[in-house]
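Below you'll find only one chain, the form predicted alone, shown as structure tokens.
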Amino acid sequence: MQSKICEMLGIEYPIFQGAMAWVAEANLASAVSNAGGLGLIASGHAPKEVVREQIRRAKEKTDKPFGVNIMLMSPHVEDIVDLVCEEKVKVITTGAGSPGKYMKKFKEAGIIVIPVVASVALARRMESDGADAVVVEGMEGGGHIGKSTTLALVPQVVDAVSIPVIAAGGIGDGRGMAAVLMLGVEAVQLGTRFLVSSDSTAHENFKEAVLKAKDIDTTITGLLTGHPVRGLRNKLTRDYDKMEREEGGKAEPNWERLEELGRGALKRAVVDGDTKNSSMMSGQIAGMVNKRGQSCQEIVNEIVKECEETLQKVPERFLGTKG
């Protein structure tokens, strides 16, 4: 279970664990990198100090490689920037934005630098400034989303650069990391699988809504912002639909009012449990985690297994011949 990534970054499954806000703190990422894979600290909008105690915890659980995504619309980038330049972080990943500004100063620190992209044109982009991989990451993810589903943007972006590719969303097991190796990629990302992991901080609540989630219990809000968010259903989603339709009708949208409502929405799930006022953010593939209690070590295993297995299996059932 080799690739360009491993080499890389010198880890041993080509494995990602997903930036989630308030969820991919030190103890998921070092767990996950502990159990062979690389895990990433969410710094989401925190300040300096708080993403810095984080890296520093982490640096106690684990002398794995783990990284830091860098979320390019927080108010503290420049701070957060500087902080993985100072604290010699192996690796990062940057959401919402291109990292291009910041390119020059991440590689006089040696830091291997990952954008997440969702489109072709922006992950050539992300090559032309000095990337060295790109997650792409399908519709099927939880969180923040693009507009192309995993299976239709992987093969063409693939195909469009010459870095290593990762895929992430909706990747939830073995089956689906086989799926997406066959397209061309060096790597995957999993997030759902790991926020119930019992590594993960997230609240029991949240975590036991994700276990009991169907195949149709996710949706998607944030449209009318030109924001799309992945999350399970719940009343807050049902108001905010309902808001986005009522304000989607007039000539100037109270953007305002669409803000307030999912202020800290994330949180009340994440710290608080509240499982009806909050953003419970996740993939479609909730509805095939059905699993309590999985170490992320476990987790890690399961899915190279059956990773495995499933490559093995294919010359067999398509050409005839033993894998």
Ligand code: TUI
Given for the second form:
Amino acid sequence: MQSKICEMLGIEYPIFQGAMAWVAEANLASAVSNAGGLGLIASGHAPKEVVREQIRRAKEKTDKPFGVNIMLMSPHVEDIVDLVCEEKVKVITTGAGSPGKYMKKFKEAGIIVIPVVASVALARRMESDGADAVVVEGMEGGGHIGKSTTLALVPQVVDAVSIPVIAAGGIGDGRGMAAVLMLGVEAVQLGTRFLVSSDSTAHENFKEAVLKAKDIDTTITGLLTGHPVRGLRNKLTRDYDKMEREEGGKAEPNWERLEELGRGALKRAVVDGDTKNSSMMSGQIAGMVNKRGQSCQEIVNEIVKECEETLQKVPERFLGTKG
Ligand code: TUI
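Could you please show the structure of the form predicted in complex with this ligand, as a counterpart to the form predicted alone just displayed?
Now the full complex is given, and it begins with the chain already shown.
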């Protein structure tokens, strides 16, 4: 299961844990890293000292490599950029924007930079700006998403760049992992599957909602505002849809009203366990994520085994040969 990306990062298995704001803190990230994957601390909208505390705690909980995700829409983004350099974080991923203007600083600090992209154009730009790899995220994923699906976008990015590509969005088990390995990626990133793990400190109500969700239970809000977000359908997503339709039809939409409705909504799901007036960010794979209480170690082991078995079965099934 070793790939170039494993060598670059010093990890055992080519499995990244998606950086989910409020969920992906020191506990979850260190558990995934201890399991041989790459754990990531999500900085989300958190201020510098809160993220520093998480980095320090992760360093205590694991001696394996882990990373930090920088959410580029955060008001604290400049501070977080300084922080990862100060704390000599080994690897960073970025989301919801282009990290181009910080690239020189990261490189000077010796940090491995892996931007999350949702288009071929940004993947190309990141490669020429000096990124070490890119995570390509399809719109099956949870949270802030782009417009293309994993199956369509991944091979296009694989063809467009020479740096390693990691696939994200819609991958929940070893079969999904095998599928994207066929498309040419070096690793996979999973969020929703790790969200329900016993190492995740997300509220039990949120985990239970994901575990019970069926294939069609996620929806996208914010398509009109330009910040589309995928999550489980609930009262908030219905209210948001309604208000977006009302405001979207006006000459001067009141985006402030919409923003107010979403503010703090993710925290209400993850921390307070509110499943109605909250943003339960989750990928479409939620319909298949139904194993309660697995540790990150169990998840990683299971995915690796399933992936290897799937890869072996293909020649058996289609070519009539074994192995
Ligand atoms: O970043 C994510 N997913 C996220 S960030 C997030 S935090 C949040 N909290 C509350 C409300 C809204 C967001 C939740 N989920 N994934 C990586 C990702 N990046 N997906 C898509 C993109 C992306 C989209 C457009 C990256 C760049 C981009 O355009 C940049 C450019 O300059 O072209």
